[in-house]
Structures are given as C-alpha cells and as structure tokens.
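What follows is a single chain, given as structure tokens, in the form predicted on its own.
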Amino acid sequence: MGKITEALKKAAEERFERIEKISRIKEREILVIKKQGNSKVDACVIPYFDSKAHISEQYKILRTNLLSLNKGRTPKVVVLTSSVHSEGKTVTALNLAMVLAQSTQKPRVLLIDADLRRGKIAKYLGVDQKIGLSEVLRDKAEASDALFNIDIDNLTFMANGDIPENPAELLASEKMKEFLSIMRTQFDHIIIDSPPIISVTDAGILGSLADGVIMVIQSGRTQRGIIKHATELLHQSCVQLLGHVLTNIEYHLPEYIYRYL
C-alpha cells in the first residue's frame, strides 16, 4: 500500500508541476519567434503570392466553413490527415494556415508539422530548419528553439525535425499534451499536419488531442472503400471528424481552366 501511495503522490506532484509551468507561460508575453531569412516558398502555397487568386478564394471558403462550425465556437486545434499518401494534405494545411493568418483580425496562427516520419512543411517553405517537433518532444530543444516564421508575423511554423525511432509514442506522450496545452495559450488557431490515417496510427492520436480532424481526399484517385476505412479508423480513435476537403478538382470557367490544388 505504501508503494501505491508513494506512486500516486509522485504522479500528483508531476501533474502539479505541469499545470504550474503552463500557468507561468500564460502570464508571459507571446513567445519570441525566430524569423527565417531567404525563404523560398513553393508556388503551391497560392495565397502567399496572390491572395485574390481563384484557388485562394477556395481556401477562404474552407476558412469560412471552419470558422462557422459549432455555432461560432471555432475548433482551435485542427488536425489534417488523409487516407493514403500524396492526396494533398500538407499543401492544404499550408494554404489553410496562410488564409487564416490573412484574416482581417490578424489572428495568431501556428502550423505544426507532426508528420515525424516524412514531414515536408519546411521544404515547401524553402527554409533550412533543423530543429522541430521531434526535438521538443524528446527534450532536446525548447519550443522557442523550434518555432519560426518567414515574412508574415502572425503566422508561425514548426517543422517535424529529425526522424525519431518512436514517432507514435512521442505523439501520445505527456510531453505532447503539455506542449499543445501551452501552444493553446499562445495562438488563436493551431493547424497540425499529420500522416495518413491508414498508414500509421499518428493521426488518430493527434486527433484525440485536437478539437477536430479534416480529411483530405484526392478526386479521381482515392477509392470509396479506402475513404470509408479511413473514416472508421478515425471514429475508432474517438476523434471529431469536421469534414472533408476534395483536392485535384478542375474548375471549367469561361476562357480559363483552374485546377484546385
């Protein structure tokens, strides 16, 4: 009985320390974010180059739909996933984060690359960011060392970092829960790019920590059975599926053809 009491006491003390740490951060000013110079943003991040482009407008519709969910109680932390690889989830996450940051209210937006196996956000941004989420979760770096922005002050990024041996375990750790709790106090919107749900369990883990999940589907490629299976996996993880984004759609307009994503 003594050992059980001792273990419970230790667990309670650790929980108190985490709560105290989060409370201290709440009292501070916003985190100091490093600015990356000489970034070369990929052309697929359309709103960065032209916020009035037709594709940018499609992402603004997605933004409006997201902000109007739950009768105005907007999900603060949203995970983006897909059924399988190469459906456009990372590009969607980047564009969604960009249009959120471009809102008239200029909210503080954070985009986290939580694909610890093959994240590409730093690549799409054209920056050389070695420290990322992996280092933070393994206590090899502080969050302030991993957060960075380019030339949009209210849009912050976190790369995936080095590939760890145990990605799923790191994402399910208390450290991840603590990290997200702290980030909730610092940002108005947090978008998390995660691996495909069928390939690995990561999206289900992250979805359970978030306020909801958006599934990205590539038109003309992903079969209905695969989408159904992916949806079932998300439900099994007890996550709230906010909706779907269909990519690779061609819009036929007079004199032009616009390709969405």
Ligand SMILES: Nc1ncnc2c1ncn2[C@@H]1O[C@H](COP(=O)(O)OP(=O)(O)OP(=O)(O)O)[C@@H](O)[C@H]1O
Given for the second form:
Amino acid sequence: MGKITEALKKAAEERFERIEKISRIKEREILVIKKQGNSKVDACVIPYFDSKAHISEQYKILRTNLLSLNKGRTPKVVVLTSSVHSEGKTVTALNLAMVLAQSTQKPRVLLIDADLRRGKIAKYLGVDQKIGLSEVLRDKAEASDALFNIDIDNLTFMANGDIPENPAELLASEKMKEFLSIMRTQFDHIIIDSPPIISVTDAGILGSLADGVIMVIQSGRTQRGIIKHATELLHQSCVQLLGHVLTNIEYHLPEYIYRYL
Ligand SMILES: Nc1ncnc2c1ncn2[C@@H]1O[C@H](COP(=O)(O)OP(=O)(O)OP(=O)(O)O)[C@@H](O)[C@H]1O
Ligand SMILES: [Mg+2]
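Okay, that one was the form predicted on its own. Can I see the form predicted together with this ligand too?
Next comes the full complex, this chain leading.
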C-alpha cells in the first residue's frame, strides 16, 4: 500500500474514532437542567417582561434578520462581541436569546456566558449560579451541573463560573470543542456572550468555533478606527462576521412613529 493511501486510511480511522467518542459522550450525557426558582431578572431584559414593547420589537427584528441569513439555513452557534467593553453585548445576547425562545415553534435555546473574565449573565438574571463554563472546561463539573433555566422551559443558560487563570487556553481547548459539539446536538440555537475583541483574543477563538459572529457597536461612542481594527482582528481569526447591532441609538423622530399598536 502506498504511503499516501496509508496516511489517508490513518486519518479516516482517527476521524471515525473522534466521531465515535463524541457519540458515546452524547449517549451518556443526560442533560439535567435545573430550575433557578428565585430569579430577579434585570429590567434591561425587556422581552422577558413585555414581549410587545417597542424595544422587544427591535430584538425581534434582529431575530428575523438572523433567521433569514443563508437563505434560511440559520447559523446555529452565534457569538456576540464588540470592539471595547460596555457596548451592550450581554444585554443584546440575553434579549436575542429571549426572543428566539419566544418564537412560535418554541425552539430550544441555550445562552452561554463565555466571558470567563467578567461574565454578567447570572447577575442580569438575578440568580446565584456559581458553577459555569469555567468549571465544565476545567473538568470540575459536568455540563448538567452548570445548565439552568428560570421560568421559560425552552431557554437554558450557562453562567461563566469562577474566573480561571487561563481563559483563552480553556476556550481554545479540545474540551471546549467537545462541549460545543454536544450542545449542538441538544439545542436549536446557541448564543454565546464573549469579551470585547480588542482587549483579549477570546472572541476570536469562540468565533472560529461558532457559525458566525455579531458585532455590537455602541453608537455615539465607539470610533470608526476602533471598529475597523476590531473587524480586522475578527477576520484574522477566520470568523464569519454575520452583521452588526447598534446600541444606544437616540431617536430623532417622535416615539409615536415607531408605535403600531
Ligand atoms: N440597546 C441598548 N441601548 C442602550 N443601552 C444599552 C443597550 N444595551 C445595553 N445597554 C446598556 O449598556 C450597559 C452595558 O451593557 P452590557 O453589560 O450588555 O455591556 P457589555 O458589552 O456586555 O459589557 P462588558 O464589556 O463589561 O461585558 C448597561 O447599562 C446596559 O443597560
Ligand atoms: Mg458583557
């Protein structure tokens, strides 16, 4: 047998072993999603409180745009990032996950807080959730110990957990790839919140594991040069940039123009 044939055979065997390993894990994995009964959801998660509010409609427009990408072959795993801190990534991720879960088909939605440095999803949901992605990636907990929901059954969350020493290495690990492959089999949409791309490499790593990245831009604050630099960093990580979300927009038209009810 020629060397090339042998090498191809070996690669195919390795691939088969990897797939088998993942399916074995899949069979074993019984996803237990525990309920966090005493959540005190922050007022900025508007679709949770009023799914018909004007602001909820804006997130539904984002949902429609996302669902109609790639001629309906919607990217399943989507990362939210921004150029710099505090542009509205986490609130956008939460509200997008919420309106996706509110769709009539009731898809299974997972929101992962992959900002292992200063994640705030548990805080915005008002829950005391200490075990999160960081523990799962360090083999200190099973996914089932970290997955939880509040009072919406088809919307599941995973908090960030304890701040680890090596966030970028954990996100780039085989364990993260394995974890995401399993989650892909269990959920219809996976939204991943991440740190800003200019400060740390995490969003680039996550973006390369996902089907696409949405970049959040705070209007009136983030300068064009910074956005351009952030976009270049994303392209260098070979991620697919799906689009942008502008936050903090000031309306110059009277509010009644946007009202329809
Ligand atoms: N669409 C929006 N319009 C106006 N303000 C917003 C919007 N989205 C979020 N905010 C506000 O911006 C602030 C920062 O939001 P958020 O925590 O989502 O930012 P972040 O980008 O995740 O920050 P960090 O980089 O610290 O993770 C919050 O006070 C939030 O209420
Ligand atoms: Mg955040």
